Each structure stands twice: as C-alpha cells, then as structure tokens.
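Quick heads-up: it's one chain on its own, the form predicted alone, in structure tokens.
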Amino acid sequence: MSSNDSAPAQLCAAESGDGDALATLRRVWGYESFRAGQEEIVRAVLAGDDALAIMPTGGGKSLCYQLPALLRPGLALVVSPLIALMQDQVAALQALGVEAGALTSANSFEENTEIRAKLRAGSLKLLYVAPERLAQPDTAYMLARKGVSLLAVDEAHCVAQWGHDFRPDYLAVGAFRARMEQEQGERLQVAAFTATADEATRAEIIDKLFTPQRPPRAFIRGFDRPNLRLAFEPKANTTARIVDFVKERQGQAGIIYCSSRKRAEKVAERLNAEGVRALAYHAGLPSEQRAQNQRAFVHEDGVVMAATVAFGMGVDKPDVRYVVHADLPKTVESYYQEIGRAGRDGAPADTLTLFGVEDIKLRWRQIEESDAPEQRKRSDRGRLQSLLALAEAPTCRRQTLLAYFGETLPEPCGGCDLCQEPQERYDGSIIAQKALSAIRRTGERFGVEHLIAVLRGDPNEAVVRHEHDKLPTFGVGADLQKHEWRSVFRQIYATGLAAVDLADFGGWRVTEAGWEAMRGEREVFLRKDSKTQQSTRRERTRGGPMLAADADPDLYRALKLKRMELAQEHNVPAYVIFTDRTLAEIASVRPQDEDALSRCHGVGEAKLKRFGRIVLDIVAREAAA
C-alpha cells in the first residue's frame, strides 16, 4: 500500500483570508483548541505588538509565530539556533501544506536555489536561518525586498551572556532587526519565545532584543510539566541502575545525559550489550556520524541516546518517554531544559537523576576554574546551591523547582518521588554534628570516605597512619551505614553547613552556618535515605501515550509500523506524519469514514488528503480480521 503521490495544497495568505485564528488552527493544525496561553500570545502577535513568551517545553510556543504567518501578508522570518532543528520545523510545516523552507549551510545549491525561487515569487511563508546568517550584509538587503513582517526569534535565551546555552550570534539579532528596519522604511515586529528565563535572563533578552521605544509585551505562561515524574536518587552502581531503568521501558524513545564522552559511550555499549537500541552523541564524533545517530533517533520509534550535553536542542522529538540524568546536570535552568525534551505530547514520560558528592565537587570546580568574572561565579554559585536544594528536597520535588521559577504550587503534586514515596525527616542536629566535628577534628584536610571511616570507627591504614583512631570522633558513628553517612555528608553540603576546599585535594571544611550548627544555635533537619526497592519503581514506571481503554492496541500497533513506512518513504521524522497521541485516538475512535478521521486530534486537512485512505483501509482491516 502506498501514499496518495499527489502534493498537499499548499498554503497561502488568501487561503486564510477569513482571519478566524481558530478556525486555521483547526484546518492545518487539526487541533480543536489552543494549549492553554497560547491563544493570547497569537492575538497579539496578529495584533502586531512585539511579544516575549515565557512558555514550558512542549507548550507549543512555534504555533505561537507559524499560525499568525499563515493569517497574514508578507514573509516571517524565523531565527533558530541549529540547522536539524530547522529542518524539522520545516518538515513538518510542509506536511500540513504550508510553504516553509530553511536557508542552512547543509543546504544543497539546488535547495537553496529552489528557496531564492519563492522568496521572489513571494509564495514562501516561513524563512528559518541560523543567526550567523544575520550578520551577513547582504542579508537584510536580500530580505527587506522580500517583505518581513515578522522576526521570530526561537530559544531567545540564547542572547543571553550569563545564561546556560549563551550563542555569541544571538547577538546579532537586535543589529538585525535595526538594518531590516533601515532598509523596508518601517518598523519591524518582533516575537521572542524560549522555555528557560528567570528574570535577570528575561531582563537580558529584553535588552538585546527590543527597544525602549517599543518593550515586548511579555507572556508568562508558567513552567510547570504536569505529565513529567520528576526523581532523584544517590548514585550506587549507576550504569547499572541505568540499565534496569531503561529495560522496564523497552521500546520506548529515551535520553542519557552523560557528563562525559566516555561515559556516553559506555552507557551506550552497555545497554545494546543488553538487548536495547542505543546510540552515542558527543563532539567528539565525527560530524557525519553524529548526524547520523540524531536522524536515527528522531526518524525511528524507541532509539535511546546516551549523550552528553552537545545533544537536545535541535530536537523536536515529541515522543520521547524519559529522561535520565547519569551526573548531576550544571544548573536548575540545564535540568529543566533538559528534562523537557521528554513527553512532548502531552502523555506521561519519566525524568530520573542520579547525582552524589563527586559531581557536587565536579560541578564546584568548574565554576572555581573558570576564566569567568567574578560577578559571574557568584551567579554560578547561586545556581548550583538550588540545583543542590532540589536534590536534596525533603518534600514535593515540583513545589521546589517551581518555586526556583518563581511560582507557588499551592498543594503537593502527587507525582513526583517525594510525593509518591514521602521521605521521613528527622532531627539530624547531633548526627550533622558528629559529621562537622569528624571534618573539624581530623584538620579539614580529608575527602568523605575518609571521615566515614573515622565515624564508624574503621582503622583501616589511612586512619591508624594519621592516628585517626585516636581521636574523641572514632567511632561515634558506628550505628549508621556507609551510604547513611553519605547521605548525611552530601545533606549537610547542599545546606551549606560544609564545603570542599577543591584547591587543596578536595578536603571538607566547616562553614560558618556548620558552626552555628556545631554550637547548637542552628536546628539541621534531615531526611532519611532510602533505598527504593526495584519492584516499587516499576509500580511507578509510566510513559507511553495513554491508550483509552476502548483502544484496540492490535490497531494502534498497525497504524505505527505504516507510520514508520510512510516515514521512511518521506524521508522525515515519524511524528510528522502523526504523532503518538494522534493514532492512540484514531485507535480509539475507529474511524469509518474522513469525516470521522477528521475530527480526530492532530488531523488537518493537508494530512487528511494526503494519508487518510491510508488510515481508514488499516481500520477497516483490522476491524475484520
């Protein structure tokens, strides 16, 4: 069976004459409503006011510039910040039947060629380019001709110097936008959207970005993921509890965040030794080979990459089932980035982060060896004390990263580990003394195992040599475990009771609050570790689009390997040509006829024509068989 060889309709400004924004959401789109925020956002986009939009990950903030393209006159150009996101951006547009093309140095001189074509036809409704691309002369010239009506600027957070993802061509966006104006006699409206912004980042994209003369409106629409499972554990053993994690989500699509190549690679190695299709991604591979394990993972159903930072961004894979943290990430802002890029579909997906005391010291002293300023170390420090607050959080895990944010969750969310599996508290002032006084006594000079070992009384050959056996703390620990006394070392150093003199091998020292603490005048509250036990994380295990219980699997099974086909044959991604959520509900419905199939989520016109006999004989197959 193949798919109808003709071309969608594609999409003009006349086209949408009607102006109605919902009644085009709901013929490209196929979406019966807009995502909560974003209707306000594309109202006074088409309004032409400059906007900034503060939207979560998988909140749907490119509906929020390609919608108003679509219902208006003239070319929206849109700043993205790597080419294979680019390219699926506009992969997908094209499939709806929309004329979007990209301007990339991975371009073909036919492709680009063919791109000029429109641009000068005017048949072309969205441009994407690299910011680099901005700071070529002849850009604004080539385009001011054109008729810009719009400056998207995706991942806006990148103009910022003092953010975590900082792209120096970020910032030649505002020059941009002042040629552009030069040259078409006429201001140009300017649209700024990114998922990750506190407000010194907000202030900073403002300033880079806008005018005085005309400041954004900005849309804050909240950073809350209800459909992510946010976790934490201490690290023990973590390939392997990687491994277990990832096998009780066979076949799903996952990341492996890795703060390392080596560890990416063994990860990876590891988990196709076990039956599970893994792929690496870092910078030291080969360019081509890189592109080739993203396509891999984007274009085919449950590929899992172990990675280190280098991969994400340009990634719109919206079925991405978890996302697991192999080392603690750098900062709140990573973490939340980096998390989103699971469940964006709306449907259930799972983050886990494993961290310990070696990656708080890692992360330490990246920000003490930096070339940075000092201003800038003092930020970098800040950032790293809430990453560690969030690790170590004694209560709802989603009310502390929200909080960060600046926003209240008023109850408990019920869905992280916090909430599902409650740690019990308890008054840790002597035991956080016990631990301060080991650190004090044997001269802040020695690493965590060390003081373990004086606590419970080992006298093992480092101890005796020191004569640490000795001293009044021998052994005043011994009633707590090796890895209780871990947890109560990396508790006491997320609160700042403790810090690591990482210029003189690693050594603990106490802090001023740690002698607030030792002196009884500061009370030290701490949680319990313990160690979930593997039957209840499978109890806990999600993801997966949420199958009505009229579904029928055998047809949402069906639906997926002729997606995958169709995929290959159009050599684009597979949630192009439907999403997850869309055959869960087409396997729901049983559709009967195209109007039927047309009410279903996700289905709009062009893809309605171009694949629904497609659909509808796979329904009615397996309805008899």
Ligand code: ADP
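Output the structure of the form predicted together with this ligand; the preceding block shows the form predicted alone.
FYI, this one's just the chain on its own, none of its partners or other molecules.
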C-alpha cells in the first residue's frame, strides 16, 4: 500500500487538549473510546513527561505513543526489537493514512531513499528504528536535524540483562538519547513500554533508559484480560481433542503451543489431514521456512500455527482467536504471555490448556536434573507449584491467576471454565488416604499408572511381579475409574500431600502434609472431575465466539473473502485492512451508507475513504441475494 495517497492533512494540528486525543482516536483509528489505562498515558506523553508504561499484551500500548505522535509537531522515533514487527506496524499505520516508515537493515536502497526524502520534507510522523541503527553514530547526527520530539521504546524489557528477552542492542538506547540531546541542544522525551512487570526488570529499565535526576512517571495497568476465556483440561487423547477444538473454530486463526518440535509437526500434519490450513513453527526448521510460515500466519486469514514457544514474540496479530497449550506451559508467567497472544483486538478469544501427570513429571525432572544452583532450583520448584495450583484451582481461574500477580478480583469472573461449570467438591479424605497408602505400601518407588492399577485391583504383569496384588491396598479403589484416580493424584499432588521423587525413577512420595492426612489430622477436599465430557458438550452448542446472534454469516464470509483479496493486492496482513472484529460488526449492523459504516469499530477516516464503497457494495449485494 503506498503511503502517500490520502494521508489526512491536518494530523499534526499542534494544539492538543484532551478532546483532541479522543477525536483523533475516533477519526483516525475508528475506535470509540480509550481502553483502560491508555488515556492517562496518552495525556502524560502529550504533556511531555517521561513515562514508563506497563500494560498487558494486547492492552494497546502502541497507540499510547502513536496518537501523541500525530498530535504533536515533529517526529517520533520508535525503537522496536524485531524487523517483522516494525514492518507490520508501519503497514498498519499507513493503512490508517499516517505517514510512517522504518529504518532497518532489511530496507532496500529505494526504501531508504524514500524515507530520507520524507525526512527532508518533514512529512514523516513516526519512524521505527531498529536498535542496531541507534548504535551507529551518524544516526543521531542525521535525526537530530529533523526535530525529534519523542523517543518511544517498545518492548523495553529487552534492555534488562537478566530478563528473558535481553537484546544487547537495546543497551545503545541510553547512549543514543544522550547523543541526541547533545545534538539537539535540548532534552529528549522518552516513553518506554513493556508487558513485563516484575520489580527487578522495572528497576533495570529505569536504570538503563532514564536518569536518576529524571525518573519517569510510571503507569501500571492491571493484568486482567477480560476478553480471554480461561480453561484447563486434563489430557485424554490430546491430538484428537485439539482437532475437535480447532474444527469447532474453522476459519479462525489460532496457535497451538506444543512442548516439542515433534509434537508441533504432528499436530500440524493431523490438522492438515483434517482439511485445516495449519503450519508448524519451531527452532528446528530452516530460518527461511520459519519466516515464511510466520508470514503466512500473520498475513493470511484463519491459519493455525502449531508451534513451540519459539513462536510468538513479535507476532502482533490482533485477531488470533484462540491459544491452545497441547502441553503444560512452563510457568504462570509464560502461560500468561502465551495466552495473551489471543484476542488483542479485545473481541472474545478462547484459551485451553491441556495437562497430564506426565507433563508434571517431566517438569520436575527438568528442574532436578538441571545444573542450576540450589537456590534457583528452589524458586523453580515454587513456580511450578504455582502453575499446578492454577491447573487444579478449585474456584474461579481468573481470580487464581490474578492473585499470582498480586491482584485481587473481588468477584468470580463468571467467564472461565470453573465459573461456568462450578466444580463439585466433596470430602475426599478417605480417597486421599487410599491413594497415599498405595504410595506408602509400594515403597514410594512407583509412578501413577502402577499405583492406580494397585488401587483398582488390576493384576497386571508388573503388579504381580512385585507382589502388589497381595497388599491390603490392592483393589480398595475399584469403585473409581482410571481417569478419576488420575485426577485424585493430580490434586493430592497440587495440594502438596504427595511429591514426586525424581532421583528415584519418578516415584511418588508422601509428604509431611500427606502424613497428616493419612493420620486423619487434615481434611482433604477434592473436586469431581468430569470436565472432559462436559466441555466438549458445551462447545458444540456455542458456535464461533465472533459472530453475534443477529449477524449474517454469509455476509461475514463475503467480507472475509474480499479482505483476503485486498490484503494480497496491497501486500499487507489481512487485519491491516480490517480486523475480524470489524467485519463481524459490519455483518451485524449491515450499514447502508458511509455514515453508518463509519460508526463501526475500526473504521476510521482513511479506511472509510479507501474501502468504504467496496464494503457497502458487498452489504447491498448480500442483502439482495
């Protein structure tokens, strides 16, 4: 899409009261109102304050520097870690009629020439700059002459040396700022953005990007993502379950996170065999293949990505409609980051996390067998326990998740799996005693399947060989099904009554708390586990989460087809034309004229002008059909 047709002319009207911010949000983006936390950040940036904003993924950070950039004279520089991400952001801005460009090592000579020309003409409002460009001394020299008014640092946690996404290039940002200030002869405003909130990272960002004399104003927005539905399910037939889940959501983009390359390949293969367009992404693929698959996922419509956690950072696709974890994620933080990639557009999105005892054992083994110092191992164990507690949470999952981040949600959310299907709890003291005694009597050396065989009185080869069919515990649990016992074991595990000893073949062991339960000094409440069947039933009746009841599905399909065409024609991701949410709204409202269309979510001035006629024609044609 060429950037110089139809750029709204008065974008840089310098006077910027609060009213202007809202008016610009509506006119340029076509959004009705600010999201929680955005407005105060926009105001602070407009007022010239240095700022550090911490907002969850999908919270709408970009707008917090893009909008002020439009309202103020001069150029805003944006530092962002990944080239693909910059290009998508620039394409999205250009589609909104905003003059934006990127200065990266991937630029062609023509692109660089075009950017320099625009810089000279002073027409550029936002310039994305790769961090390695900042380190080059001539960059500051060149830019300082253009009147830079703001330095926005996206993914600011990349500056933190002990963090998970450290980028050495980011260390150049502080020096770049100092050089710019010297060249420009005045202070340069800095606004930093991240979704990582831990205290240590925050301190490091402040230390590296700001100075003690001028600490930033900090904005911390809560972690809740109300449009994400949270659900966990014990594993049973994992691949088949995933296929079902995906097929219920045909045509929607989604990510399936897998714990291994092999699993990612297998899931993608199975989905393709079922007629779903699915791709794989993991570190074992050649880098061109990875880039190509990522591009297809971002640019095309409704692609499913089966990936390891190597996939995600830098994928800024707003209309990912679901994230499935085929295996237990690593920690609560990584779980939160990964599910956070769904539903950035604010429309409902689904998440589903599958977990089994094997996953849990694997995690323990990884911790125990690593060469990390004991102190690190201890904290890893604690983090794993928190994740398990979330998986086995007795009530509202969102409350449990937010509690982990130190936030309280006063009421149960009503939207998670546990709110929608409250778990029946029962006094499980006797059952827990049976399980614990099976662990004890077999010598604390066996895994869960063996223990279940003993409890259910199954005289299989291993049971007989160890003479466990002669134990008093043999057969005392015949009244429960295997899957019910697995749930009991997960729960006594999650509540700390039993531990898994990895040094000793992964055998289960009774803990101090477990002994109390065995002696009857501690009551144990367990929850019934018939979730697998129930959730399948529920989904069958739900239909896609996007379309409202009054929407015209044929119109929606027709709009999506047209969007695909336009995206290919302009060589931009489909969502850059319109997001799913916008199309779904149009399919409900069925606008007859430009005025009605302009009131739909995500239809701003530039898009109305460029695509309005096309959309209205489709609406009219479908109405006549």
